[in-house]
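One chain comes next, on its own, written as C-alpha cells: the form predicted on its own.
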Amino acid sequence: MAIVNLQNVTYKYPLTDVPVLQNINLQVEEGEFVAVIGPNGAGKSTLCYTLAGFAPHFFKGELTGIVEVAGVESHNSILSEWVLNVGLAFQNPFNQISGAKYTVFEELAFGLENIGIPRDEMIARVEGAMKLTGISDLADRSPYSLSGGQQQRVALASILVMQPRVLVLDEPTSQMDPIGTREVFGVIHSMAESGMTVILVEHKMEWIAQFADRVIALKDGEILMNGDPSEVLTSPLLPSNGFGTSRYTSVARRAQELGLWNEGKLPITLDEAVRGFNSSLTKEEIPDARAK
C-alpha cells in the first residue's frame, strides 16, 4: 500500500498566475527510496514543501488535488500534526538548527521536548539517532561549531528522533564537498535500510544511481519520467531537456558514438561502466577508435 499518494496535484504560490506544480500523480510505497531530479525551476523544492505540508499550510497559495501521507489528507490536517508523519531536511542545515540549545544532544531533544515525550524515551531516541547518523562523538559540541557535513547529519538526526513515517530531503548535499556528501549519503542510506520511506531531491546523479529504487524526472512542474534508475538516468530525454546525467552514462554514450561501447544498456554507476568497457574494448579496437 502506498504511504504517499498524490493525485492531480496542482499548486500556485500566492500572487502568482502560473502553477509551480501541475497535475502531479505520484504514489510511493512504504520503505521505498525515491529520487527526484530536474533542472532549476522544475518545481522540485515546491514538491518537497507540498509533501511536508508547508504548501499550502505555511506558504498559503492555492493547492488542488489530493495530497495524502499515511492515510491522512493534507487539507484535513494542520501543520503541527502533519510534521509528525513527514520530516523535511532543507538544503542548508544552518536554517534547521533552532538556535535555542547549546549542544548537539540538547538540539536533538528540542523537538521531543515540544511534544512532551517522557525523559527516558527522549534520551533513548536521541542516543539512537546519534548512533545511526554517526554523531555520538559530537553530543557535547555546539551545533554552530561543526562542519557543513556534520551540521547536515545533526539536522537529519533531529528529524530522525521524531520518528516520521516519511523523510523528504531537498538537495541536502548541495553545499558540501565530496567528503561531506559521502557522510550524508551514508546516513540517508542507513535510514532507508532501516525501513524509512525516503524522497530525495538531488542533482548528484552518481549517488542517486547507487542508492535510489526509483527516479522521478520533473520538468516545468510536471513529471516527465517515472521509473527504474537504469531506464530514467540513461534516457536521451534527460540531456535534451536540460537534465544532468551521470558522468559514467555521458562517457559511455560518447564511446557508443565512437563505436567503443557495444553493450546494449548504458551504465549509471562506476562498476557498470568498468564492466561494459572491459567487455566492449579490445586492444585491436583502440587504434581504430582513436583514428575516428
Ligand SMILES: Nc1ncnc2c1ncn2[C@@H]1O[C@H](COP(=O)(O)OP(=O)(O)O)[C@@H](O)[C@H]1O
Given for the second form:
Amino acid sequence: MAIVNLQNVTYKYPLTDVPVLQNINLQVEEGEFVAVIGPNGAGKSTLCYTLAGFAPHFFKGELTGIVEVAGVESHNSILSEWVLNVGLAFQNPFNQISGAKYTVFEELAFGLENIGIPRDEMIARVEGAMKLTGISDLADRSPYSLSGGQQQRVALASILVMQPRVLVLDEPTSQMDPIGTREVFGVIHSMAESGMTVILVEHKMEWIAQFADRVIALKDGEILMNGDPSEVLTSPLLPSNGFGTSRYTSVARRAQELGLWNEGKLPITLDEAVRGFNSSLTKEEIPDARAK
Amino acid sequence: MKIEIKDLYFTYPTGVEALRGISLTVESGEQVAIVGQNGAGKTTLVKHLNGLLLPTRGQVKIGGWDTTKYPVAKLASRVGYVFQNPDEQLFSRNVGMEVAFGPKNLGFDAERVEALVNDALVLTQLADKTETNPYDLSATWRKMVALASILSMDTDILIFDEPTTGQDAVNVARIAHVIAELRKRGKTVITITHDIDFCAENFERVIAMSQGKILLDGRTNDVLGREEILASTYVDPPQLTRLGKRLGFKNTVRNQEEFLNALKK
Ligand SMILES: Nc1ncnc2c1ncn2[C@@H]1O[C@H](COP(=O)(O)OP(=O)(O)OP(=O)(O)O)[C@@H](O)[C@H]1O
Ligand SMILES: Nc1ncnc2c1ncn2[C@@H]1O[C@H](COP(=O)(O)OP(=O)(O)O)[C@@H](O)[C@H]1O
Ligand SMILES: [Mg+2]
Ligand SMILES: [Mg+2]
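The structure above corresponds to the form predicted on its own; please provide the structure of the form predicted together with the ligand.
So here's everything in the complex, that chain up top.
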C-alpha cells in the first residue's frame, strides 16, 4: 500500500477564488524518491503544505478529496501528530529556524528535546545530520549569523534529525553551492534507499535525472505528467509549457534538429549524453544530415 | 565607473574572518559573475561596494570614492544592491511604490522617476502587478520586485546576489535578458550565482572565491575549465563544459553554440 495517497485533492487558500491545486491524484510508495517540477506558481509549495498538513490545518482554506499518509487521513489528524510522520523543509529556510536557540547545535536538538528523545541518541542524531549536510564546523555558531546557503543547510538538517517517515523538501538546495547540491541529492537518495519516502521540489534537472525514481510535472495546479524521469524529462511537453530541462537534453534536442544526434531517445544525464553523442559521431552521417 | 578593492579584510563582530585579503578591479561596463562555496564571503564582499559593510582593513573605492568617507545614502546613487533574501529589502505597501522609492529618494524629478519606474517594471514583467502588496506575491516574484526596485535607481553599478534562486526557466531567461540589456546600456553588473550554467551563458568574466579569498579571476572559459581548482570551492564546471571534456573537445565550451560548433568539427 502506498504510504502517501492523495485522491481528487482540490485546495483553495482562504482569500482566493480559484483552486491552487486541482484534482490531484498521487500515490507514493514507501522508500520512493519522487521529484516535483513546475514553473513558478504551479502549486509546488502548496502541494508540499498539503502533504505536510499545513494546508488546511495552518493556512485554513478549503480542501476537498483525500490526503492520507501512513493510513491516517489529514482531516482526522492534528498538526502536532501529523508532523511526526511528515517533515517539511520550507522554501525559505529562514521560516524554519525556531528563534528559540543560541547555537546551531541547540537549534537542531530543539525538536528532539520536544519529543523526549534521550540525550545520547539526541547528540548522535544531531551530529549525524550536521555531517550529512556539511555543517559540523558551524555547531557553535548562531543560526542567525550564517550565509544564505549555510542557513539552508541548517534548515535541512533540522528536518533530517527528526527522521520522519515522509520527507517533503521544497527547493532545499536553491541556495547551495553546486557540489554541495550534488552531495545533498546523494544523501537524500540514500535515505530513500534505506526506506524513507522523499518528495522533493526542485528546478535542478541534472540531479533530478540522476537521483529521482519518478518525476511529477505540475502546471497550474494540475499534474501534467507523472512517470519515469527519462520519459517526463525528455517530453516535448516540458519546453512548450515553460519547464526547464537539463542542458544535456536541450543541446541534444537542438543537435537532433541539426542532424547531429542520431539516437532514438534524448539524454537526461551526462553519461547518457556522452554515450549518445559518441555513437552519433561515429555513425558519421553528419554532413548529409546537416544539409537538411 | 571603476571599482577598486585593495587588500580588503573583514571580520564580523562575532569573530568570523569573512574576507582575508581581496584585491580586485572592475572596469566600467564590465559584467562579472562571482561563484564559490557557501560561506566563501561572496555576500560579505559585495556588501562592501555600497557601504553596508566597511573594511576591517584595506580599501574600497567606487569611482574614486572611498566607501569609508561617503554615507550609504550617497553611495546608493552609484551602486544598487539586490539582496540575496528579498525580504531584507522590501517594505512598501505596493509594488509601484516599492519600485518608485529608490529613484524618488535619490531626488530625481517626477518625470524621470516615472520613466525609470516604467522601464524597470517592463524589464521585469511586473507592469500588471503595480497595485499588489509585495507580500501577497510568491517568493520568486518578490525577488523580481527587489530587482526592479534597484533597476529603477539607474545606478552605474548593479549588484545581484543570487538572482536566479528558485526561479523557473522563464524567469531565468527574463533575468538574463535584463543583464544583457544593462550590458547594452554600459552598466557594470556584478552577479553572485551558484547556477554555473547561467554564469557560463551570461558572463564574460568569472571570479571564484573560497574562504575569504579569490581563487580564480579571468575570462569565463579559462576559469570554468579549471575543474580541480573549482572543486576546491565546491563548484562544478557547467554541464556543457563537462560534456565537451568527456567527448574529448580540445577547447573549453560553455554554451550551446560553442558546443555545437565544436561538435561539427
Ligand atoms: N551577520 C553575520 N555575522 C557573523 N558572521 C556572518 C554574518 N553573515 C555571514 N557571516 C559569516 O561570514 C562568512 C561569509 O558569509 P557570506 O554570507 O559572505 O557567504 P556567501 O559566500 O555569500 O555564502 P552563500 O553562498 O551561502 O550565500 C560565513 O562564514 C558566514 O557564516
Ligand atoms: N499563503 C497563500 N495565500 C494565498 N495564495 C497563495 C499562498 N501561497 C501561495 N499562493 C498562491 O498559490 C499559487 C501557487 O503557489 P505556490 O504553491 O507557491 O507555487 P510554486 O511553489 O509552484 O511556485 C500561486 O498563485 C500563489 O500566488
Ligand atoms: Mg514554491
Ligand atoms: Mg551569499
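For clarity, every value in this text was computed on a predicted model and none was experimentally measured. Residue numbers count along the first chain shown, from 1. Rigid core here is just the name for the largest C-alpha set that superposes within 1.5 Å across the two forms.
> Spell out whether the Cα of Asp170 moves at least 2 Å between the two forms when the two forms are superposed on their rigid core.
No, because once the rigid core is superposed, the C-alpha of Asp170 moves less than 2 Å between the two forms.
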